[in-house]
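As a starting point, one isolated chain is supplied in structure tokens, in the form predicted alone.
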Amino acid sequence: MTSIILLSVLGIVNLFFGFLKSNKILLPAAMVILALAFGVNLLDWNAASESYFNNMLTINRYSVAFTGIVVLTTLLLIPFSQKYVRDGEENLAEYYSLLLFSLVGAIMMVSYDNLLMLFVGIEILSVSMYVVAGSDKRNVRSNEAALKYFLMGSFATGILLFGIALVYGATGTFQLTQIDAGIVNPVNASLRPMLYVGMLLMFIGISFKVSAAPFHYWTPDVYEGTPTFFAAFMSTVVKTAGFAAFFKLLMAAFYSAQGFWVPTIMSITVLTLLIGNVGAVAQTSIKRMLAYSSISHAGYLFIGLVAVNGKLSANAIFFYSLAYSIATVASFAVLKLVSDQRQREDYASFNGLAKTNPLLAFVMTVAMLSLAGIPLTGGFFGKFFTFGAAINRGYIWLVVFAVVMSMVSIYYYLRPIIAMYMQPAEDENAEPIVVSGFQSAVLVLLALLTVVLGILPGLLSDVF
């Protein structure tokens, strides 16, 4: 709860720094705020569970863990915003404040105990993303991305809210545990069809937010048009918060209706894995490839939901979200640095990068290997724990399908590596990509964290 208050208040205060019109003040201010929020959040790690707002929001180990991921991800991403927001540009502070406000929504999504609080959290997060998607006013694609995201997101929000209304009508409550009790002992059994329709509509609304098929259609175009810095935020923070909220909804509210929703979630899982991986193979833009990669990783996270394995699934989703977020931040960071200078986002823009910028090539390689699930990276153990939870429930066929899709993903994750190390630069006299010392340090940290998670997964494999 302290993190929510801190980010809300300091987000408003950060707006006043806009009068200074200086990135030299705004960037450190945003990083200090995020570091404070991360530290304050960790103080609640071993604290007893505590509820607020008439039990609508609960702070416990689960909420603290996922709050830690979203805040840490943003903290590691912020240094790469420097070249996006330039000194002298209007509304400079608003971009950072919108990120802080969106984090408030993300924290509410991982801490809710009431469907109304879930809806409020999703809206706070979503509205901020609609704005930043179109923040590059000079780029027509950015305007298109904002319009598509807003229109489609509005429909998804309406569907989600309609689902919440139907679930309330069938159970008479918004509280998660009381909803589950209403499923076990319904007051009016004739309302069961209404409950199932409400559940389906809620699944559609949340699946849209996490880019799950067949509700993924907005993702490639929105990611491509959104400034790379904010696309990275969407791909990590929004997805982590969405899956933490989804898992809590299924475990706390709909646990007793597994016979209905497990086949539904399983179908979404298979479709998401197939479309995400096959779609990524056909891309010529690294940014669009990462968009389809984001879709495919939603499929792997869905396996954790299908497993319905309590702490085992929760730990798997937590570890996967952390490893995925770190690798994705690293890959988008390198992409942003390269595209800012070379003004292109295709695979050829990475040709010869290992020669001109060995550090960028190395970090991108580690990130790609982690996203592919190669051993000695965090991504490998993320998939290992998720697949283990599914096997424990007997879904061997689903794991086999996911492994096949992982093999497909190796193709498109190796393409940037081949371009960096095996292809000559198109311009032999091209200048090296300019990277500040601070950005280089953060890139090294991202690569190090990925490797540490791959060598010592036990550090964070059993947090619940």
Contents of the next structure:
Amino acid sequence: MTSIILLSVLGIVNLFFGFLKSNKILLPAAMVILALAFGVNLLDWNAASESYFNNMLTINRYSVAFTGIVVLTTLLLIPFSQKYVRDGEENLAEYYSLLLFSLVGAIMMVSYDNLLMLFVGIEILSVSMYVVAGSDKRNVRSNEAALKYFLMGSFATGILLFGIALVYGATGTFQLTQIDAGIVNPVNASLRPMLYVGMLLMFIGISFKVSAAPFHYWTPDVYEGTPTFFAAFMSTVVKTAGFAAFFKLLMAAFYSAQGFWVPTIMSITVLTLLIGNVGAVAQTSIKRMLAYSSISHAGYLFIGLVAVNGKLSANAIFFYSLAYSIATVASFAVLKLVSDQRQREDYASFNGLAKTNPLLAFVMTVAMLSLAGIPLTGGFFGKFFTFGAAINRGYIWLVVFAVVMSMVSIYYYLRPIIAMYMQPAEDENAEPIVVSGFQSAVLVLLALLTVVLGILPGLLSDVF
Amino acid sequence: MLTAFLLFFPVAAALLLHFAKGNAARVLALGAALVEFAVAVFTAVSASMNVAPGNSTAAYSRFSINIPWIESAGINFHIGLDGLSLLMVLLTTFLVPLIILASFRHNYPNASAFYALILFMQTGLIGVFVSLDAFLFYFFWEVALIPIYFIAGVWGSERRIAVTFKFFLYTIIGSLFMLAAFVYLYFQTGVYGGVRSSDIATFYSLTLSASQQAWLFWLIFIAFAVKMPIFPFHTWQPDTYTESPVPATMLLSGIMLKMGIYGCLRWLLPIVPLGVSQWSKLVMILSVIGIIYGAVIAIRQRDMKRLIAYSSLSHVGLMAAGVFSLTFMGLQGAVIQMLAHGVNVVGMFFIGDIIQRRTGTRQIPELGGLTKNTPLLSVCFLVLLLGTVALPLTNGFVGEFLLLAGVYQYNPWLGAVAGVTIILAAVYLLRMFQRVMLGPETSFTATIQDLTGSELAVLVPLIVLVFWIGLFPNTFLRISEPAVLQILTLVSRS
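Return one more block: the form predicted in complex with the partner chain, after the form predicted alone shown previously.
Below is the whole assembly, all chains and molecules, this chain first.
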């Protein structure tokens, strides 16, 4: 709870720093705020779970853990914000503040106990994202991305709201636990179809936010147009918060209706895995590849969801989100540094990077291996735990399918590695990419975290 | 503690190498590899001194370490040694310094990274041989793959990118099947209300139905079959061996190939014995096909490196056949042949590399008449070659004799067909020797120089081993015997 207040208040304070117009002050200020929020959030870890606003929001270990992921992700990502707008954009403070506000939305999404709070959280997060998607305002692609994201997103929000209304109609409450009670002992059994339609519409709304197929169409285009820095934010924070919210919804509110939603979610899972992985193979731009990769990772996270294994699933989703977020931040950070200076985003722009910038190449390699789920990296154990949860429920065929899909993924995750280490640079005299010392340190930290998660997964594999 | 040292020392040295440049890097790497070898020898000696007659487990139990790794899931960091793994560790630690020394003549760009990767790989290889937990085993299995992919992909020759890509995909897809099998077995351990565990002993004690074992066999076997490789999973092998830089080829053929056979012995036979007995005939036939196939193609090769690659394919088929014969002699033969093949194939690739570096070609028709100027080289080449051909008194003879005896015991017909391998090996290897070393000199070979000191330093230990294993195989067979007997007991328990 303190972290919500802190981020909201300091977000506004940060806005006032805007008159300074200097990234030298704004960036450290934003980082300090985030670090504060991270620390304050962790203080609640051992506290008893506490509810606020007439039980509409609950802070417990679950919310603390996922809040930790989203804040940490932002903290690690923000050093790469510099120069995200090419022509000396002057409204830096607004963008930092928007990120801080959107985090408030994300935290609400992971700690809600009431559908209204879920909706408000999603809206706070989304509206900030609509704005930052268009932050490169003189770039047509960025404008296209913002418009596309906004139109599709508001449509999805509408559907979500409609779903919430129908669920309310069928059960008479917004409160998660009471919804579940209403499913077990319905006041009026003839309203059951209404409940199902409501659930379905809610699933569609949230699937859109986490870019699950078949509601993923916006993802590649929006990522491509959005400045890389914000695209990274979308594919990590938004996704983590979305899945934490989704899991909570399924476990707390719809637990007793598994017979209905497990097949539904399972078909979304299969479709997402297929489209994400096969789509990524065909891409020529690394950014678009990462967009499809983020779709495919939504699929792997869904496997943790359908396992509905309480503690096992929650742990698996937590570990997966963390490993995925760190690796994704690292890959987007490298991509941003390279594409800012070489002005392109295709695979060939990475050619020979190992010669000019060994550190960038190494960090990118660790990130790619982690996303591909190769041992020694956190991504492996993320997949291991989610697949394990699903096998434990007997969904062996689903896991086999997911394993086949991750074989496909090796193809496209290896391509940047091959480009960096095995292809000669296109321009022999290419200048090395300029990376500040601080950014290098953060990159090393990202790689180190990925490897630590891959060697000592026991540290965080059993948090709940 | 010794086991843990053996496991982590190379990777620690690899990290240190980052701070060394150029020549210092390779000297440091060589030093680290030699220290590692010394420790391995010390381990072996101290183990053999403590062997009480009839009780081998006691001697090795103090090498085992078992601490929780992922505590909530019952997955432990469980490593240990027995006779079989000890021999594999000895082979690895013996070959790695030689491989490093063999690469001294090449000036690989970015040397510190190159040697760091070799040492990093050594940790992966040793990890595979000492792991006693299924997931730990899988972990190291993949850890060994990553460095070799980079060594081959970055420092290889022209066609390396496509070739190593194929290699990486093949092996990783194969091992994902194994992982799936392990996860399944892991959940089986908890079926009857027991605590889940991925420890090897728990896996051994699982009671699985014959039909479960039938498909589990394939899931696990494919991973090993790709690594060895067994026909028809071999298509990555000749290209990868040919396109990789020589140290990588040596690592692949000398040590990595043995991961597959070791895996069969430790993880396949005892866990799914019913599956093995159900499919062993098919696997034997595939192996024998591989023997003949590799040999016949080797006869047709003009490229020395490629010829040795196919000869390796042929030899590994025989080892696999010995393993799946499930006889004492077959298994012991496979163990001793793993050592012998490791020594011979590394030596052969090194000789090929020396000739290529001196003359600029490894095409057999362009070579000839080397013996005149290079007596030392010729002798070394001949000894290693005869070891590979399995002449009596050399290391290859012991292994192939035991293997063929084992296969013959299993099925005389298969034994007879597999026996052709010795004749065919003699055909392609002696023919190669004749065309490369004898005959008239060519424009490539007229001014060739004999071996230098560092090259001798690589070849002499190998040649000593050729004769040592050939004359006193009992040194090694004695170490592996209890382990092999234990595996056979586990296999026959069903």
